[in-house]
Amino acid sequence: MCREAVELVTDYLEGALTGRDRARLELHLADCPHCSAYLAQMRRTLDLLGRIEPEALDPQVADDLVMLYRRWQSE
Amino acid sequence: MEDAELVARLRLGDEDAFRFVVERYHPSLLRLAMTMVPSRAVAEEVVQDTWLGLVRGIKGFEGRSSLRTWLFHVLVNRARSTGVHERRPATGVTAGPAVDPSRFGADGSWADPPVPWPDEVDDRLVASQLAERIRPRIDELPDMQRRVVILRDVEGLGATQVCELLGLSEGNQRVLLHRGRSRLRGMLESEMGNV
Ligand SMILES: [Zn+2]
């Protein structure tokens, strides 16, 4: 079951499992500390991904774009 | 600034509003563009083209999506029309288990189970360090997985928006997300020794 459980984690988090599969998985999770640990790791992974900042914008790039903007406006 | 105000000001050609949207969205647009074209130079051109698309198209923007999602759409279309084609094969949905099969016993239960991560992972400082370390690993994912993970988990778009944007079915989107997330969890698991 564990091998199948890890494949259901995304569908589970996405709310895409049928009621029956969801109940089955939750029953397994309640019973299996390893799969629970796996799910907790997945949740933390998602939390970390959400913290990634895009690289900072080079002020020169912004200035250049504003210059272009002026030109585009006048075209 | 709210979208409605920005859009109104952009329609009038307001430079401050333009600078504001550039500062807010340019880095995200560049990040997405880099998953769609083969080089940074081309990605930068595509983003610049997207800004031109905003100037030309803002009058027709109806506000049915957020300004950000609309910009992503413009970008995806521009990237596709560069003719510089993507490295990936057409489908991009690859099979493969979420976890190395050797970690399970013959009965399918864990033989080499995941070790719970230390609580310090919840610490904000440690978390932002880990987030920095996971960033380059995202680039190692196959293109479609990378695009879906960036849009869903890094940018925080919803499933429906991502399907629309990338022309994916809900099912394919979830498969790609699953592969990408599973690989990133695995990468973090190996990083955890260094926390
Ligand atoms: Zn289990």
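Numbering follows the first chain given and starts at 1. All of these numbers come straight from a predicted model, not from anything done at the bench. Superpose the two forms; the largest set of C-alphas matching within 1.5 Å is the rigid core. What changes on going to the form predicted on its own:
After superposing the rigid core, the C-alpha of residue 60 moves by 2 Å or more between the two forms.
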The other form holds:
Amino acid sequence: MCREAVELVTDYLEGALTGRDRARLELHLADCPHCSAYLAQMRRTLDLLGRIEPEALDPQVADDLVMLYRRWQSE
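Having seen the form predicted together with the partner chain, please provide the structure of the form predicted on its own.
Next comes a single chain, given without company.
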């Protein structure tokens, strides 16, 4: 279930899960400290990234992020 939970975290945070999937994930999170920690890290990351304006990024950092995203999408 942990692998499935990790795959569902983004949809969970965006409120895009069905009620059934949300309930299953929340049951898992209640008993799995590793997935709960992962969810907390994702929430913190989104909170921090939500405050960064694209213009504030160093151009090299922006290029690196785009490259990482493209690599992740191609997998």
